[in-house]
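So this first bit is one chain, no partners, the form predicted alone, shown in structure tokens.
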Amino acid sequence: MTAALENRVWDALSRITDPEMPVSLVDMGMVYRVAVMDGAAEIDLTFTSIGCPAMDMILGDVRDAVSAIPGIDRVELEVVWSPPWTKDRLTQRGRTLLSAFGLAL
């Protein structure tokens, strides 16, 4: 059951896009860890910069999406800065989408 809930959390996170680019948090490589235990979803995530103006909005989107999953009673978010985010964390899908958006990688 825990693995199924973790998969649902990852799926929910893959539908949340960065507000500045049409790429999900997962494809951006911003989600570092997901763990589910006893109804609690623990998520470690980072941002592309420490001064990200959309940080509160993204955290709210994550909290809303994950708390809507049946079987998740609480969402614990941890913003981590180590290791720092780099473009090396992008998935291949993320690279393709960003290139299509006109960004050089």
Second form
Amino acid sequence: MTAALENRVWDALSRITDPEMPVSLVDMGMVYRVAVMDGAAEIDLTFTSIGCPAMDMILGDVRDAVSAIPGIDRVELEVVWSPPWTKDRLTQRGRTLLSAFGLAL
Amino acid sequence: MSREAQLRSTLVALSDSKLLLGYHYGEWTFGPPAIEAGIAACSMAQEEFGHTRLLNGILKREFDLEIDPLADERPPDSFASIAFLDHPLASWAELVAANAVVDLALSLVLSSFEGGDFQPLARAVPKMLLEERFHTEHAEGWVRVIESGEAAPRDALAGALARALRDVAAFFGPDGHDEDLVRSGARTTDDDALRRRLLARIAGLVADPAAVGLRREGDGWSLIEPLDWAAWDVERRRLSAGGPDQGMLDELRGTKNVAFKSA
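Form predicted together with its partner chain structure, per the form predicted alone context:
Every chain and every other molecule in the complex is listed next, the one we just looked at coming first.
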């Protein structure tokens, strides 16, 4: 049950895009940890830049998407900076999408 | 001062200085000598404000101290910011000096927390320094460009660097003032060593160290005119009274737009 819920959380996160990039938070490599226990989802995530102006918007999107999953009644988000995000954290799918978007990687 | 009080005052000094440095980078989004320089200044402003937000989050969580820069009503003379940032930077030379000296000083202080045991900051420092690396490259590139050019801008830069170096040397404080933070494991390097590192870096960057007020001392560098520490304020980490220009603080706080804050 817990593993299934965690997979649903990852699915939900893979549908949230960075507003500045056409790539999901998961493919950006911004999600560091997902754990679900007793209906509480704990998510560690980072940002590409400490001064990201979309930080509150993205955190709100994550909270809304994960709260909507049946079986999740609490969402705890932790913004972490270690290890620091670099483009090495992009998934292959993320690299392909960003390249198609015209970004040099 | 206790370890906790020293940590708190160091974080406030970093946050206040980064807030004002971000203001000045934002100020120079317009009017730089090249459009790329305006883009770089705008980008560096975003990063400095981001770092201020992060430091203020740590101050709130770890020390129950709230200094939201947009709501903060502290008077100018309570800011613990580097004096070079007190007034609008009147020329590109001053912006480059702030970029080369002030920004580097703040990064050196941050680097001293890497490997220390104050985890809330130690964990964030690698990412902060990754962002700061580009600030240093930008500054050093501009110093070289200006130094290879005409005499008037070169002299203006030398004067600005000299003033920035004195204010930053004051920010690092007198020898030994922070040794408890190093001894207790919060920081790996003390301010005296960081100041010597900064002076050596700038002496190695400029063509004429004497023109920016530096002289050889043993195997390092020092200010030609030493600072008088009698008036040093340990909380504000500076020698001079006063503080940031009230007009700058009003702009930062959105004083003229306060009616929109509840919208």
